[in-house]
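For reference, the chain that follows is the form predicted on its own, supplied as structure tokens.
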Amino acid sequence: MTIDHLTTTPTTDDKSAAHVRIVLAKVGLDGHDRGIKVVARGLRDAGFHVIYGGIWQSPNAVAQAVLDEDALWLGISLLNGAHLTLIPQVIEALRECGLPDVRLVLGGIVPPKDIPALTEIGVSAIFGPGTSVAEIAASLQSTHAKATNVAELLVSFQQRNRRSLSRLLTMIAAGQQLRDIRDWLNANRPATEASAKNKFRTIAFTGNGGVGKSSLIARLVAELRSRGQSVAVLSCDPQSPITGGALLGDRIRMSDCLPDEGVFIRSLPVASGSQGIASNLDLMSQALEGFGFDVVLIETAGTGQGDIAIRNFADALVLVMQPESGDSIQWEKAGLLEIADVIVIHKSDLPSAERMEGELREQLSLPGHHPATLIRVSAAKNTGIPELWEAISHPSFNRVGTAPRVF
């Protein structure tokens, strides 16, 4: 498919149907985060998709988060009186990322005499103490994304424009023009030496909520970057079945990885009943491959025993478990243990990790059980990470040039 074929198919991001994306973060040394967490929950309940970046963020890291998340808004909370120093730095970082149209709002304690200077440099709104979440939500709902022309977007994507990648992922997530995008990506697969040798890999991480998937992925990202590999992360979090809002907080565990042009993190809302994965993950992964990333790491939302759909989207499937999360009777039940390529006993610094390893090895040694590699890892202690990568990068986990995986 040629670009010319798409020049007559513009598409508009209809924010009346989609959910407004906003990044919330605290920059500088301000560690008071109770207020911003209240706002994050309130905006989630109002139907927003809130990407929470956490505390102690640098202006450049925040700007990269806005860029990669394709957010319309950036909300900064400051209580340390450094607004006249830090906010200009944030605005400059946004401009350097090619995001002059992203709207910035500021919350916290800002003296009235400083407000004109902040609005003059581009702050859209300032919400002081006593502002209700309803007022904030009403203000943020007033903005709509501009129309997107697919042809122009793909030209820019082909030129390795990072914002075009982010916008393309937004379209894919929304189910817009999927056939045209897929056809174009198929026709323009990278014909590089790395692609020919099939070095590109997609690795999926799944497991119950709270087992530490995000912290584990953050450590693995750092390991891969130390080996000179570029990494993209697709991180899935639950979406409210009532409002459609979502609090997308996995990025906070990976904040130490940023800013870094070799790392791309995208937070994805997951509708209830979707087995912990966002829509069109395969096409998103293909877009990231086409952009040039070496590895894509997919993190599911917290999953149950029967949530196995993720197996179709990755070269290797990593099941993350933790001590005291079940016994042999639970593991006998049909589900994830049957299809995992690698099983990680995470938080292996806990006292009962050794016992869990013994029980799992006994389970895996039973006749007819699906073969899997078992590894003990601790993100807190930073142990087992190189061994984990060696296991999941094994040539046997390879979707191209081999027989299909059979389950």
Second form
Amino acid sequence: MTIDHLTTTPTTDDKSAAHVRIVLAKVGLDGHDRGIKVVARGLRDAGFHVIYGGIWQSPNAVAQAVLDEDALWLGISLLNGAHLTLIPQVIEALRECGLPDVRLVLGGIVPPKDIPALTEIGVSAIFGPGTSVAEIAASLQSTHAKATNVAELLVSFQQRNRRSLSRLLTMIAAGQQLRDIRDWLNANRPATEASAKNKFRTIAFTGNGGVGKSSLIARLVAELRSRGQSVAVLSCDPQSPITGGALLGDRIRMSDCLPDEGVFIRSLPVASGSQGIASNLDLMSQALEGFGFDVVLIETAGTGQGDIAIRNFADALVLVMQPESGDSIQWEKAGLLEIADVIVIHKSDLPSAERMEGELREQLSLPGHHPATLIRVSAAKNTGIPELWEAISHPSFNRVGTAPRVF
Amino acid sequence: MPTSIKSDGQIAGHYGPDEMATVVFERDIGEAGHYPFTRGVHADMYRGRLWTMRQFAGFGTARETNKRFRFLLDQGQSGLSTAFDLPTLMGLDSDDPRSAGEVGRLGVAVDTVDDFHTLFETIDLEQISVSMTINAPAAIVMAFYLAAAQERGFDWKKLRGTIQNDILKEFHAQNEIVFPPEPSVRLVVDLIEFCARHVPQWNTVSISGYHIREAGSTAVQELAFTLADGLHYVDETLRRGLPIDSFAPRLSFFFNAHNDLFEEIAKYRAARRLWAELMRETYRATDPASWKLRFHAQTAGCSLQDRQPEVNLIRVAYQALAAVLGGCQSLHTNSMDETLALPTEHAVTLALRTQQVLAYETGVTKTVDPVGGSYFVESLTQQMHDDAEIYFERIRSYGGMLGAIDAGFFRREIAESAYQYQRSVDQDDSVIVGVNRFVQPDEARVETLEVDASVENTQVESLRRIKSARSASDVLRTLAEVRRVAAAGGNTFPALIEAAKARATIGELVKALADVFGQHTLHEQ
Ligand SMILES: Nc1nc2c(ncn2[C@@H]2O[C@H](COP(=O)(O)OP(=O)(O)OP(=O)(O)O)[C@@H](O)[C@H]2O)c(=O)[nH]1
Ligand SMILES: [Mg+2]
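Shown: the form predicted on its own; wanted: the form predicted together with the partner chain:
Let us now look at the entire complex, which starts with that chain.
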């Protein structure tokens, strides 16, 4: 069942609907990304929520990004002359994902004679060299997110319609119909598995900007897939305090594994002052559990007060730090060392990682510290990942059921 | 006072002796043909010999490109320049599923050494200099070229030409990347080393700022990042134990020729001076040939507009003037229709005529470095020189080239400049004729070139025939040898050439190397 014909209900909190979500990506082999990057930033400054998917994407991976990100628009940049081959593939992939209403725009070099063929198969607009960002932004404004009937949405959600999951997350993120959704999810909780090993888990990753949270999560996703687990990622990135626009770039580091039905990635803009995490993450996690994902990995948009809230509902909180950063002293002061379940010394390929581990061990062995597990990991060299998962999935980090979920 | 947003510096309204106070003629300017070569690498510059007019060409099959090459030579072009299609640039065979739709589209499709036989059929490789634009799989393509030349009986010692072979700028700007940074640089150095010994007249790297600029950098960034790349290749080749003067003379450069006339001229002059200073003072090269920065220039593709495309002819002419006043050794002028499609023969001819008018009618070739001594040009040259040194320092602060790449330094810098430039255009601070000023509603259409859609099938079919005719065991044996040498750390060239002769494909050779080196996945900033 598709949901494009669902009826519209008025919504109370429509803040996020004011920001059009668009996925930007390049398909094919050409790597010229000047134009797409400029447009990505320009659209962010114009108040859009831009999910940048990067270069070398396959049509199917792009379609999955649009689906999972619940974007209304897809922008593809092409300078390789292969538009007549690749664009029909993109449109076909969108159709296969049940996204016939997503609007596709192109940027790049398209000879005038090819334009009719492209518009005929459903391309909304083509922007050649010299198009200003303002022109592009203006032509993307004209569509609004369809507000949806939550009851019908939940029916199709239950039938495992992925777009309904995606829509549901959008509603939760926007704070719409939370009570109805929560009640329904609680009433329809999947039966808990007997074995603790395969139990549903939510793991949160926090740490300063640039410590490699996304890279680490990408490795973990691959690890979990190889263990046959399905994974959803909720990735928080900051939003401009002035325009409310956001350039959501975490996904780009995680896209190697796509397309893969067993992986779901959602980028979430986080308003400044909202403690580094999106609202209602716990309910989103519950929805993903209800949909059948085995693991949810949350990336915060940087450490902050939100870490405490996350710790209340996540099974484990992983604090990521890197050598030569002064991180350990900062987190000691902030009390984060006390609440983290696992501490990752990331980028262990860097020379000073070992020294940092020594210092931290000393710090943690002081009386009064709770016994966090300490692990050295390098996403770049792909080392320490299985060990990290073993540590994270330790049965003792299983607060759900003992601690109340907070809203 | 307007600020030049294309460069990091500011341009003043007047220049005089005060602005030149720190410039010392003998030390910083000197005479053309003499250290530090600010005024040019030859004493007589274009009075002795004109620059090489070298138009980049390639599309479809090797057969079609060979025809275009012969056409260009008949039109008076003095050297050949080969554009490869994207699958080739990414090291993929034409029958790879990822190549679909891109075979022969933006350049010529090649898979095996046989395509090199066709590409240069009837062209005397000992007479004509050949340039090839290829980077990630440059070692493989060079092996194909050398194998084909040998099979045709040409003497490697007499081959002249240039291979771009500059992988670092791919990491900064263009993203045609196959292997991770370290092994990528190793392959660059393999080629430098092999040619220094066996193909002595070949320009082994064309250290390229062109693409950095196309990606949106300022002129100063183009200058600084390009020279920094060059220095990294020098360092790595020295680590192989080659003396500096055995390979430095064969390093060449490739710069953009953008719109801002004097800024561009100053960029080329500063580049020559910096390189000479670095080679002589820092690297202690003693052969003056090692000090000389020789460069190819191409007019700025990113400055071309699809509105009122004939106006591009005029842009290109001024850009070409900048390159010539800046002392280039060879030049490609873009065709006016390149923002619409591949250039037609008519457009290519006009582009070449632009250079011919410059060379034979304008008189700019009669005097060596006619702009030398201008208060403005000399001050700007000095400023570019100093600004580039600041960038060198910043790169060092990341622990050098690979550290700076790893930290995303170059990509961030370039993206920021590109964004600032676009903003200034959108806000009408920068004028683009026909785009945000002097807009014309009814525009003339120009003809565009159609690439025959059957190219892909033709190429895939010919690849199939080659594969079925070759000895499978020779292919396996030579590929195994490539893997062995790659893992053992020796120079890969002899093994690559043997595999080329066994008709191994570019995709097979890339795969063999990737088995050892790994593949680069791009997780950009
Ligand atoms: N040396 C090294 N660098 C790494 C490693 N993992 C990631 N990086 C680099 O660290 C930088 C940041 O990586 P991300 O994964 O985007 O970090 P992040 O914490 O998600 O960043 P934000 O989402 O912006 O807060 C990038 O330049 C990566 O290339 C690693 O294991 N070793
Ligand atoms: Mg991140």
